[in-house]
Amino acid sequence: MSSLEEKALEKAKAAMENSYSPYSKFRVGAAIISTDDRIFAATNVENRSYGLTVCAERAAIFSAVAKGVRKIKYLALVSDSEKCITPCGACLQVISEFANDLKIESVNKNGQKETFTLKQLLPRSFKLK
């Protein structure tokens, strides 16, 4: 794991602990590494009318292209939860239209760490072409 992951693993920690997350209790952080090594972190913002609710992977990536990122080679997952989580179908696809391909990382609660690819996550995005 190279220094600039391992501050991105940082960053996605400290966005868990200011998760927005009332009703599920599902805290996560999310950091984004673009091909420009900038890092961007977010955390998952819950809302009542739960369709409302935007997931830490979507919110660092948005951030990121609000600052004119447009690929992405990284992504650091950190969650309060027993097991390594994965991204949702949604973020997933959001990823994709970013990157071909990219490391995800992520680490549960007590530090256990897994990684997977886009693409063995994701093998067949959709894609208008």
The other form holds:
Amino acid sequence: MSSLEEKALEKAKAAMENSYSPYSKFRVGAAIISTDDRIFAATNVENRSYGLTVCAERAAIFSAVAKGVRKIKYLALVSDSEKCITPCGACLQVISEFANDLKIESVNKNGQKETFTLKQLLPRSFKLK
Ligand code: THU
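Now the other one: the form predicted in complex with tetrahydrodeoxyuridine (THU), given that the block above is the form predicted alone.
Complete assembly follows, chain above in first position.
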């Protein structure tokens, strides 16, 4: 794990502390690293109209895009879960918009870590052509 990746993981953990998840009580933090080595972290934001909830991963990507990012190379994910979570299907598709492949590291509530790739979790993303 590079020092930048370690930093991203720390930022994901810090973002998780701000999770707005009063309905599920499931806190998630995500941090991405852009190909130009910037880190963007975010957390899940729920809503009383449940379907409006935004996952941590998409929140992180959208804030990066607003700063000009178009390519990402790493995703750190942390949760309160027993398991090391993987991004939901919708987030995988959104991630695939900005990366052909990507290293995803997920840390559970006990600090255990699992590593995945985008290709492994979403072998064939939707493409227009
Ligand atoms: N959630 C994420 O933020 N990322 C994931 O990868 C899976 C789920 C959030 C959405 C919701 O606020 C809560 O976790 C429970 O589904």
